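Presented as structure tokens, the chain that follows is alone, the form predicted on its own.
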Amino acid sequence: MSGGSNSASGSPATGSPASGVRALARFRAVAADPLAELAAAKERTGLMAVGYFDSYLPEELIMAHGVLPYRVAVTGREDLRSGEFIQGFACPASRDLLDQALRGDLVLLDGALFTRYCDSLRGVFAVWDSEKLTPYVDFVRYPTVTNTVSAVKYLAAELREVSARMAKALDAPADERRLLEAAAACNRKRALVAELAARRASRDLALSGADYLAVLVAATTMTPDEFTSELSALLAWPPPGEPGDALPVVLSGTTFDNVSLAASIEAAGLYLIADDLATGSRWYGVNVETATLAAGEGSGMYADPWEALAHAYLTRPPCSVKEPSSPRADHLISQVRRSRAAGVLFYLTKFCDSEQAEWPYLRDRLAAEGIPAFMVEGEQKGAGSGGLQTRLEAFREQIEMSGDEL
């Protein structure tokens, strides 16, 4: 489909086909070197920056203080420094984040926020705090059960308390107006990513899975307004391309920042047409709704923006560290159906106990729906081995031979 219209309004878009090419090049560059983007943003805005590590941490919380949010992406770089502090069998993604700080890569951060996400990240928080790896560090005590009214009340109160501590530590008080503006800005960018995903799933916009992952990394690295501007250009003027005869699959997992590995997966004849990732579809579906943001009072929205924020993040399709598990399975199956994918590729991060425990449940739910699923385990490093390529090619051949394409 040719470009030339604004994604939201359908009116003629400004720019030219070159705008979409430039936007994609920008996203690729940001994904290749997120820290360079952070440095540029700090220099341009003069603002402090606070890092976070999982998509359950509301970036709106950080923005309410007039501070830049920065999700620290997993680099996949080989390093052993973290082994001095945490076990070698801890999640490699968590070890990677700690290695970055110990190397001094994250000196641009004025603070770091952790959530009660998993045991490995909680261990990283303990080291981060004891070693003072950033001037400010704090911990959001997240509820494990997410589908209750009391969980919303609890998390809203916790976010307020963390906000008060952050204000004191950084001398940067929160402002409710900024919180509402942050929610609106983040809603806009997540909605645009959702549109990109929907257009890829409908074959209206051909963008490789690797480039789609680059967009996801950029979404939590760039400032929301800049990201929204660039993605609007890409949606209005998408570069031409076709997935060819590659087999469409849904990629499922936790955090997945490895663009090179995504390219290797697609080199095996698989097209990553949709996702069930903590930093992908389970993130961009978040929509913070408050009565203030809605058309008026009495809309059924939350009048308290902190409760609205808590509700939005608790009602997203849960990760394997949260309960219950059935909404994630429902979400994964809907991703397959909407994208007409031929199967699911489940990327299990090595030593991730929660994902390992949830995989059999997801596999059985998919099997009951007649959806082929295949699990590969790795450490999110490099582009994958030749053995991985062979296994992925075998998965494709298995689906093609069985005639189970959906």
Given for the second form:
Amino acid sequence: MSGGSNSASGSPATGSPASGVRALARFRAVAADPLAELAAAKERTGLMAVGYFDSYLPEELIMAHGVLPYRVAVTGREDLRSGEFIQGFACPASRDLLDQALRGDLVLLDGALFTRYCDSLRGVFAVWDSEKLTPYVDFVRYPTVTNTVSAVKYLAAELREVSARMAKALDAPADERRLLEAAAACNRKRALVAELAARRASRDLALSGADYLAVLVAATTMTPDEFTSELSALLAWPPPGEPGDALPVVLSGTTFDNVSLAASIEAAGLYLIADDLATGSRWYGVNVETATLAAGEGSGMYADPWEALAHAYLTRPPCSVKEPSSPRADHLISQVRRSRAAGVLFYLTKFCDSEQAEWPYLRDRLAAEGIPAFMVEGEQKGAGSGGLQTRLEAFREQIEMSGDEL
Amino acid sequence: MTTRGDTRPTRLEATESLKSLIKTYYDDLFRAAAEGRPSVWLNVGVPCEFFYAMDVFPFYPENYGAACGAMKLTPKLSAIAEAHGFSADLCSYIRTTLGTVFSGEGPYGQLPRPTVQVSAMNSCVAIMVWWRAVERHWGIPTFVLDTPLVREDSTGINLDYVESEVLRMLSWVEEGTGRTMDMERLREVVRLSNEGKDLWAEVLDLRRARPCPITAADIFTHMFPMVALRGTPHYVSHLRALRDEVKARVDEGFAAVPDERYRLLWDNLPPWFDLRIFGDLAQRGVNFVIDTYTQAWGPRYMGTIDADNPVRSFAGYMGAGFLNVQIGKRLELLTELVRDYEVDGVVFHSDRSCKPFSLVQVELRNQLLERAGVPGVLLEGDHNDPNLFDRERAMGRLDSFLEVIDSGRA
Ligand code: SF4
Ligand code: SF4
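Following the display of the form predicted on its own, present the structure of the form predicted in complex with its partner chain.
Below: every chain and molecule of the assembly, starting with the one above.
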């Protein structure tokens, strides 16, 4: 385990071992109450904030307007209000987002940006838009196909149009210099998260899975600069800790913001050493080609900065709502291999169509590689039940007894 | 003639002739496979016209799913899909069809494997994952045609993109099947398609009559040719016969539901396994004089296709298809329909399987009441899975709803 080393950001580490401990405490606090962090950021900066819901939405678009981006994280709270507006077979994660708005928790948001992403979120958008749950609401007509030049060009054009509407609605024009800065800042923070993940995977840094998930929540709810500075401290001065004899597994799914649920999974003797999550390893590899942005229109690989942005987001390891989706399985397997995990825990959010249909394929692909996999269906709520613990323990014992060395 | 003495609605003759149309279609499907002619699986958002013009046999698994639903085969076929790991919460069309794909069980035995598959994103995400499952199981080359969800219309950059997607798909299909698009033939197919759609629009319009000449079950049954046969000569002749029969009924003042006391609107797909429910409700004086589902093939969504510029014209339809637009457009449609068809109330079938159709219904019900003063009720169910439909409870809710309408009248 190293301390005080240089990180991917390239800047020499400053501070002391205590700064790593402080950073971790901050991430835990942010994950427990990301809205308090947003309130503080608004207070500190005097800027407006626009919320978004899925990790395909480039937060740089929001930042280019001098507005704070905020990914509305799933709270896992049981306080349901959405039943009066949407049926119970919208997935619980999507309903959780609506619950937050209906409870008035999101009053700090000056706006919200949706994409279709999935059909539950599409339903949530309909309610949000009709009920005007934020003063400004807009919809990005996002492509599903991710591997064509025309999709990149179309998304770039669409982002430009959304940006023009946002400028008008919020009286906050976009600025190419700010877009450049935003992309650079987001690249930096994503690279640091990637570094954290790599060091965890190589056992260079023993942060629990629950803490790692807290970092992921913080990554898209804090301002990028604040986050980067805290994560740099954590990487330079990682708090001491050992995974012990817990069984390392990769957590696979869509979003997973419920840190206490992760803690209870780990309490069953599992160690969430790596992930295949929409807000984790399928996101932090996004790297916008800022050289193009800096050089201006018509330079480099892309016609303009929006194209660079579109390309970066479309070429990430895909979620099951995108096409093609098969690279997701390759990505998951690579997460297992590089982290030398003993298996995969697939968390299926109830009523999530695309993941429901992807699971049999992932299961078979993993089986073909000799990787044990276990599926848990849940609602991303609470801190897990006794029943879940028992099943997870059984999964762990099953792998341990099979004695597979991967 | 205003009413009939018997209490259950009389079937249309056109419904009888539909049976032979369906039989011929399935015979053709199997013949094409036996002769090695190319075929394609499509979702309903992909126009069959292209494929008739290319001589690639178009097959719609959603139609097949509905047929299995009507035959009450979903629980059995779904169990097979579930045994393969597919969730019981997935759309029941998916579970039904995958049950056949995995086991060969179903009303026609195993379905012939298509040469290629094409799905468009203009109805739901579930379609894409459904085709994906078939692609993985049978190894069928599969194309996803991107139609990004829009608010109301597909214009500008969105339309350009969808048009480019249609062109990309056509050359992909040409390559995968060895067939080429015959533009002259496409024009002729489009002409026939437009003719049939005009007849369909007339049928929908004739339902405005008081009393209404047909029931919801009648019209839902006729979805098959609208989906799978557009652009063929027998489609036009069938729709003409249907239009003539319905028109004759209107001219005679025929009431499909004797003592039509409640003119209701049905929102969403019907429960295919229980179309009898419409007959049972007829005995309470209820007729569903209009619905939203069949409008998807009506002039508001699938207007006349420009035979001189068919690709762009189809792209416009696909980009702003019924389920590819959002709540504002649905509310507009409902408001128009309740006005034009003098509707007393709306039954929102909350279809557990179909999120894009259903998840806006609570909001729609509230807004429609506010905007048009027409009450609505949510009815929990499913279009194919009888296990998700509690008929007794549904009838109880409908009875209470009729009382709400009565009290509004008083
Ligand atoms: S868990 Fe699945 S259904 Fe729910 S919001 Fe995420 S992608 Fe959509
Ligand atoms: S979810 Fe709805 S639109 Fe999609 S296949 Fe099922 S019934 Fe059709």
